[in-house]
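Form predicted on its own, single chain, as structure tokens, below.
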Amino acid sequence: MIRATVDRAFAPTRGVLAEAGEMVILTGRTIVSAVRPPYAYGAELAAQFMFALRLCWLPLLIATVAFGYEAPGLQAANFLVLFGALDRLGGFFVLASIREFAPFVDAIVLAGVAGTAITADLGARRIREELDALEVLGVDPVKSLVVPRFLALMLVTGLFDIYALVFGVFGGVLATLVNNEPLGPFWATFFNNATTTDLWGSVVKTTLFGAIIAVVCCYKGMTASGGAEGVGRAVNQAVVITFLAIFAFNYVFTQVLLATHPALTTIVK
């Protein structure tokens, strides 16, 4: 009896570091078979590459825009308003945008718009037994499948950076300027305060934001169960495991990149 009430508490436990586990054997098998020939993936990535590219730029513009200009922007401008130091608003935006907010942003669109995209495909393959198709035929679907998605994923996130980046800190512009102050004082602690490592540092971690986003979404596809309730319930889950995954790397990430760059913890006048 205390056993069998035991093994119930922990079930939801057991079934996270089950899953964690298959996903980490996922991202090695992944790994392997993206750098072992033959590379006959190279069409399939390049439709992914296409896909995630055509549905992502409008939300991520729209929304890295309006995070730029109504939370470090608005926010931060009012705050430094009371004190006179609104000229620091571009230093400001280099901890902001460069180095959180236009990589959050980045990889929760992505996560949203096509990591769905991706669970919602597999899980619809899987139900129709595609996948058990492909390996009846010795077609690797780790391979053939899992790779071009997982590389596109990586490409899109961290040229996608880029992109939240300028129109992240063109919130910042719109905020200064609606605030009637030049953008003299803007554009100078900005770029007192960025550095390469910066600029490097938002594309790395973005880069494998992409893979997290990959590996977790091709996981929940590849394993729905239940009918169309199992692959729409597949992509509720991915979504939340990604974001919580996302959210526990960052602050790994952040924290290695701190400790090892000291610098970049002084703001420059």
Contents of the next structure:
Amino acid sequence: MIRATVDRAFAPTRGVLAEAGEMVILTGRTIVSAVRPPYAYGAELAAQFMFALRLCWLPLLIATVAFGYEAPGLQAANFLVLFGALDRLGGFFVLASIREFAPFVDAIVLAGVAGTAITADLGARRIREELDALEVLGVDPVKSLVVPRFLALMLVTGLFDIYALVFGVFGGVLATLVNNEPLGPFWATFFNNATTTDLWGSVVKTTLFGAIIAVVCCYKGMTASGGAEGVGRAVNQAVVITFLAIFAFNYVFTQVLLATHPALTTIVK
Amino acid sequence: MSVASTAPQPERHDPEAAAAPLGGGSSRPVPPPGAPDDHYEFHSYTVHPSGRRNVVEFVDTYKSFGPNQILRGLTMGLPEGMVSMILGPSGTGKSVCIKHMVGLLYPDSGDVLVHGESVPNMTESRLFEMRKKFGLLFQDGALFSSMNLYDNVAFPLRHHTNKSEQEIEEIVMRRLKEVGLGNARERFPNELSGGMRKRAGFARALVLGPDIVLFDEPDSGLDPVRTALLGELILEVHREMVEEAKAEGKEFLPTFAVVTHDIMSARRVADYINVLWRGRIVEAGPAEAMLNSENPFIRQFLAGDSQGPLSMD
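Please give the other form, namely the form predicted together with its partner chain, since only the form predicted on its own has been shown so far.
Then the entire complex follows, led off by the chain already shown.
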């Protein structure tokens, strides 16, 4: 009786945990089959890389410039102008754009644009029994479909981070210009605060974001069920889970990075 | 296979084995746990002898999805070198059977044997190897939408053989012509009709020269004429493959298994019929024996009659 009640109460939790566990297993299988020869996924990797690039470059450009200009740009500038300290906007952009906003916008755009496309594609293949057909024809879908998407998304998200932070900082430049200030002090405080740790930290973080997006979106696509409606549900869940996972992982990553590199916590004049 | 061998084997670890009456080996298998008594009254479990060994065998297989019990102690064989039908009302687990044979699904208990080897106990690499024995035609063909027809059919050859592109082309075009799609090689799956997709899936299932070809509802979504033509094609290809296998002295003659609820095609195509209902075989045997069966359920089902044991519920 007690057992049954407890089981009922925790049934949803168990579902969530089981799903999270399966995603971890998929991650493990993906890494193992990516490393183990043969490496026949090269063509698909290139195709997926180009696909994500083609799909994401414009949305990411618009999102980063607009977000950089508006949130850390205009809002922070309004605040800094109070103290006559708008030159510090450059230094603030190292914190804001390089460490947080660029990776964030990068991950969100990649998940929303490329990740959903992956879930929809794999989900449709699951529904059309193409994935079953692959397995019956003796081809491992993890190796032939998940591995190239996993590697391509890690690569693309990592590289797009640099693209995103360049345009994010461009947003800051715009905000400075709008306030009729010279750019010299902006760049001075920017480069005083920017370190290589900031850059690699940002790139490593987004590369791992890419891995999270790929695993969650592939998992949701490959386990879709229930016809066209099921594919829609899978896409929806994939986006929600990806965002939650990215937010959670970002917190852990930032804490670890700050704890292991205390120099990052000091603001340089 | 006799009636006696369909009784649960005591050495299998399922709850039922213990409940099976001891002594009197010819007694009827007990119904699955939780089933109403009268659900299995028409299951005579008679198996008319086919005179051939079975290439695929289900041994007391149970499978459920959540609360839905699909296979409920299924014991069934597919005799070598015949075109077998797995026939049954909708939702009795016919497609689930096929997925068990190729290891896409695993039974909750019981065993599935292919050429005497247990599928659920295979290692992953052995399973991938074993699947090369199979050709499987999925309900809607399951063609890869990113490839044209030619590449779809060539796919298994490119993956599993070292044949040159020229040899591949020869085999692929032969198979495509055989199914009447010789002129459609450059077309993509979404440009084809349902019947064409099925035929293309058939061509792809045949390219590796499989020992066992499975058809998952080849007649779903096809008009009666196309269904009849597809049935003829299946028979023709089977005859041809049997002759080839005999000439080459292969170990196993090609076996076809068709899952369907279409009685017309069953009458035309089948050498052997398994009738599946409520997750178990009602009766099985060569086509003539089955068509003359005294069992009221079999008579109703094979006649497509609305009067009889099978009703809407």
